[in-house]
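A single chain, nothing else alongside it, follows as structure tokens in the form predicted alone.
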Amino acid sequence: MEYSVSFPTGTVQYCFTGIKELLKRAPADSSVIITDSNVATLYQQVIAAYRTIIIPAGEEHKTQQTIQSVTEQLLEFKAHKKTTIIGLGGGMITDIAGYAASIYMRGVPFGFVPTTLLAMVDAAIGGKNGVNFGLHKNMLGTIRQPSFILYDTALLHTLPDMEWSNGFAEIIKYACIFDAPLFAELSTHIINYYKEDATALNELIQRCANWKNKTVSEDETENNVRKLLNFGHTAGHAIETLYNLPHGQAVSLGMLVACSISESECGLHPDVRRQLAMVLQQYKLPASLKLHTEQLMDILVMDKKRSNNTIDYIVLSSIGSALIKPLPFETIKQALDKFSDAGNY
């Protein structure tokens, strides 16, 4: 199955056709693959036909220094304006490949082959590409759409269990902000259901991709509704940075912090927070952590969504209904304290 989605910065071809189509989509003689050391080991046959840039695996390498190294290697390959860059990997790789392609020679074509569930449902979609700067997540970057995203769910069967859980954090996020029926569906299953049912897994990925595409199509540069996709990510990014947690685990904790804020700011029933905690735990995601609030606030005050002494926070009025609410930092600090003191929900 293939379809296209148009955005102000370009049209993306979504290809649920398998990795076997990559050579047709991006011929080896005019393309360069960017991947990491883990993915390169798993997919040697895929990369063998291509000029390939391999970077070390791990979020700590999502930096401007890595972009400089990638740029140097692209120059060594004599990559030019019509060279296609392919990001083969998870969210860290799609971020780096998209950012490098956006700035190399002021922009060359690029496409993604996501190899993690998190990248398939979220990180590869939407055109945000960037790197971290010190303690600040995605502080440097661009918004520019890939030419194509090539999906092959068979790639997911190499993933460790933790990476499946990380992806489900973003899927649960979509359910919380847009899709109450999806939340109900997720509450009746566990990861193995989707691992073992290829049809259910494909439908789930397409459903999440459609939600993100719909939102980004309306607001590509994140002036309004695209901010809703940050549910769980404001505190989550700070938690991820401070505690060196996987992205999905940090977002899970961030969603519970957001629910706590939603109770005081939007009248969200406390049962929603408890239901969310149960679903997160079903998908092997954390529901509690002892937080160092002061250290988290030091990171949060430099969040990209900050405006003077407030920050645009995504809160819930109910499952499937989210809104943007500017909040003072003191309100966020109180919620972090409450979450840290609460223990398991």
Ligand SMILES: NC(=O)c1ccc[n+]([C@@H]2O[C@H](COP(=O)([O-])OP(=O)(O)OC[C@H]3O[C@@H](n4cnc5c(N)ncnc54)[C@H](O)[C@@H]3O)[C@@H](O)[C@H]2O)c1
The other form holds:
Amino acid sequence: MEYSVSFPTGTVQYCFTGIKELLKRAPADSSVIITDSNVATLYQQVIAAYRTIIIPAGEEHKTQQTIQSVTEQLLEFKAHKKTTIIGLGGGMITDIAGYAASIYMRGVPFGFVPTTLLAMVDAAIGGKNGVNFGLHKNMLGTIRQPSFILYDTALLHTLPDMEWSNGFAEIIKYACIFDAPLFAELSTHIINYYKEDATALNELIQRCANWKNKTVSEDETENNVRKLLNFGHTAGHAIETLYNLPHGQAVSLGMLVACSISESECGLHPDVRRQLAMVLQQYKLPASLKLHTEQLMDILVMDKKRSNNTIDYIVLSSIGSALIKPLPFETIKQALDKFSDAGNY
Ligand SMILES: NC(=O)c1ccc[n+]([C@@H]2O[C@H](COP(=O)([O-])OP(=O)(O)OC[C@H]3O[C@@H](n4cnc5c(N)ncnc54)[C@H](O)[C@@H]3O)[C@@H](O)[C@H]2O)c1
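Got the form predicted alone; any chance of the form predicted together with the ligand too?
Below is the entire complex, every chain and molecule, led by the chain shown above.
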């Protein structure tokens, strides 16, 4: 199946056709693959035909220094304005590849082959790509759409269990903000159900991709509804940085903090937080952590959704219904304290 989605900065071809189509979509003589060391080892046959830049795996390499090294290698390959950069990997790689392609020679074409569940449902979609800077997540980056995203769920067969869980954190996020029936569906299953049923997995990925595409096409530059996709990410990014947790695990904890804030700020029933904690644990995601509020606040005050002394926080009024609420730092600090003290949920 193939379809295209148009955004102000470009049209993206979504190809659910499998990795075999990559050579047709991006011929080897005019493309360069960027991938990480794990994916390069696992998928040697895929990269064999291409000039390939291999980055060490791990979030700690999502930096400006890596962009520097990628640029040097692109120059060595004599990559030019018509060279297509292919990001083959998880969200770390799609961020690096999308950002490098957006600034190299002021922009060259690029496409993604996401290889983690998280990248398939979230990171590869929407055109936001960037790197971390010190303690600050995704502080430097661009908004520019890939020309294609090529899906092959067979690539997930090699994905470690923890990475499946991390992907489900973003899937549960979509359910919380937009899709109560999906939340109900997820409550009745576990990861293995989707691992063992290719149709259910493909439908789930497409449903999440559709939510993200719909939101981004309405507000590509994140002035309004796109902010909703940050549910769980404000505290989540600070938690990810401070405790060096994988993105999905940090977002899980961030969603519970956001529910706690939603209870005081828009009357969310406390049962929702308990239900969410149960679903997260069902998908082997964390629901508790002792938080160091002061240190988290030091990171949080530089959040990209900050204006003066407030942050646009994403809160829930119920499952499937999210809204943007500017909150003073003090309210966020109190919520973090409460979450930490309450044994978390
Ligand atoms: N740009 C966006 O809109 C957006 C959205 C969400 C997340 N992100 C970013 O995405 C990143 C997290 O993405 P992620 O969870 O995919 O992390 P990741 O890219 O670091 O991948 C996680 C691990 O899985 C390994 N891996 C990847 N594919 C594999 C496969 N098929 N088989 C076996 N191992 C495989 C990787 O080598 C890595 O060790 C974070 O940097 C986050 O900020 C970006």
